Amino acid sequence: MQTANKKCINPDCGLTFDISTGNYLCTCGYLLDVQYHNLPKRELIDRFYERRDHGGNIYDESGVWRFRDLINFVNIDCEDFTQCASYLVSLDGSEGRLSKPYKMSKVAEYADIDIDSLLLQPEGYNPSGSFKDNGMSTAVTHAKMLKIRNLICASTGNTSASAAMYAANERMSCSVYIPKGEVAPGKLGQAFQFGAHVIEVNGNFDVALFTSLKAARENGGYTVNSVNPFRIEGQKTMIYRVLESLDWSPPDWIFYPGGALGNTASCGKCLMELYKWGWIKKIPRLVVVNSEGANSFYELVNGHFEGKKLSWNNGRPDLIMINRYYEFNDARGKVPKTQATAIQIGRPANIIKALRALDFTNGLVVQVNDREMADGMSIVGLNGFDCEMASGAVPAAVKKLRQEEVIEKDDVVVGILTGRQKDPQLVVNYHLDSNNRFANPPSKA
């Protein structure tokens, strides 16, 4: 008997899906959640704790896969080692396995925060660089489990960079589309490197989105982008993890960069399901981070266009009013433009789930310019840790929020540095610009 299935988020809908089906969208438009059919024992969490002692089982030693009784789609029994090696796709244990939050004393320092409140989470030391592989191996297990054996997505960087990872280790063929001049070369070579099958796209993101979407339907390829709600339940354990680290006490405040929202979705579902459970009493508040330069969520959320906030609204969310927003600016010839390419998306594909996780967590949508998550970028190295200029965004928007009296300097603070940096040059010409605030020039000898 199965234990999950796919659901349609739209309140009016509600269509149900077996979760032995690819699709990801509802009939109605509406992108689908992973349901699950039993309520988890909070006893799990001491199951969680004594895993972290893995004994060379890789599926207790993956940050992912040591809460499989959490995210079983597959329904297997997660005690035994044969099923787990059977189904669940790990590459030999190592995603989420060293991403932990860790305190940051320069930063705290820097945003104006009391240095034991504030905590920051380096995906980028998961396999493939960043908070991707999180996702990656829950929706590659799903591909598994149907037996498909080509995976499609498009991408910025980070997502071809680790599906094509994924793909290599499955013996899965992966392509992915790019658009052309748009991505940092150490992420693009990655997927070279891994054996994608690279297309280039005359477009940004967003062109390359639909365009992947679209081979995927007639090609019948798996699409691993944050539209896939398979991909949404691994990087649910991004929170598991930080939760963990705190007692499973939540924090006040919980940031992260925003591009195409997959990880405001994950953020959000994550914690409706252990508030739903009975496992945490407290709901943090949710910050996304925009780019000035990508703010497409931004704008929306907080009535910059036409004078009316976009919301939720119990499912109910105004998509003429999004629509019409987006002929706006194709109108008028505006595309996403940063630095930070992570998250250079016009059209956040998870806009709707992103809307519902605000609204269950009281959330804010911020903006920073690329000068704040270039400075944010460089005082989280000079802490010794590594992350790429669109995690500059959470130091620099818990500093603007610091001075905005909005966040009280004693608050408990958890961002998400989702990626480690692969754009070497950025970080050279940030250093060799002696009007950088944390710039650091050679001398001449």
Ligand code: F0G
Second form
Amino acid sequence: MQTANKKCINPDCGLTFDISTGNYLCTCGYLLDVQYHNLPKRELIDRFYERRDHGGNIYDESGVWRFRDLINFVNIDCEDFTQCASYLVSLDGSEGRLSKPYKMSKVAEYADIDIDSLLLQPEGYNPSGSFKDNGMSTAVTHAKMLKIRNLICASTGNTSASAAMYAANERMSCSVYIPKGEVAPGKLGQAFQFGAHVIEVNGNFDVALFTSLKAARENGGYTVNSVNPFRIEGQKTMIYRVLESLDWSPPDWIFYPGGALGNTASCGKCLMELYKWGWIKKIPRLVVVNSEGANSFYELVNGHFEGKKLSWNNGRPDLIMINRYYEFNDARGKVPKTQATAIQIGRPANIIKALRALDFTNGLVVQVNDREMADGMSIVGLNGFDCEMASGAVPAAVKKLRQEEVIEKDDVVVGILTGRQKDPQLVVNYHLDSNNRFANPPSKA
Ligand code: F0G
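Okay, that one was the form predicted on its own. Can I see the form predicted in complex with the named molecule too?
Up next: the whole complex, starting with the chain shown before.
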């Protein structure tokens, strides 16, 4: 008997699909969730902890698959190594293995929050250097289940790096659609090096996503963008690791940079499930941080368009308004533009799931500018951790919400630093300009 299926998130539809089907959209046009039929027992918490002493079992070593009982859409016996090895895709146990929350005292000082209150989780410690590996391992597991051997995605650079890495390791092929000239060199280099077929699109990420989805429909191929519900499943493990480090006592706040809003969607689903199962009693508030130059979600949610705040509205968000907003931007030639190219996105594909997440967590959407993100990235560096500019949005937003007294000095705040630095020239330029707050220019001999 199957233990999971896919379910449309539209409450007026709710259509279900077998787990072995390949569609990511319902016939009504909404995205799908993976839905589990079993109620997991809270005693699993002890098992997850014990698996950290992995004894060479890569599925225990992996920070994703250590929690496999909670994302068991394949329906395996999680204690049977042979079954794990036959079905679960892992880069030798490395995904999510090193990323856990760290205290960073200088970031805490910078943001004016208690040193013990701020926990930042560097997902750049993943094998391809970003949080994407959490969800890619699960998505590629599903592709393997369906026996599809060509992966396809659009990307601002990290998704393509991760997809290409897993494809290479699984001897699959991989096609990546990227916005020409808008991808950090370190990310583009990874796609080439891992042997992906790189297709440059004249246009931004939104155009690249449209083009790649069309190509997958017409020519076949397994889409690994975050519209894929199996990506969302793997990304939940970031929050499991956070909660494990806090003895499963939820923080007050969780911050993410927002682009296509896959993380937002995933965090929301993760918390909804844990709450439903009775594993957590308190719901942390989610903060999504947009770049000022790519702020569709910020504008829509905060009523900056037509003076009406977009909301989940019990599963009936104003889709017409979202389309009007996109058309309005197109008509005036507004395209997303930010130095944080990872989140240079105008039409976040997971917007509806993200609205659900905000609704469930009483969340907020804020925006920060490029200078603030660069400072955020640099203060993380001064703690001995590196992250990319999009991730710098997190410390910048914590600081902003502290200044506005939205969060208290002793609130427990978790921030996900989504990726490591792959744009070294951007960093060098920052440090050569002594006007920058944390500039560290070289001296002359
Ligand atoms: N941070 C980094 C480093 C990213 O690469 C991305 C997204 C995000 C944040 C935003 O996350 O989409 O879940 O809201 N990068 C995608 C890519 C779009 O193609 O690599 P999100």
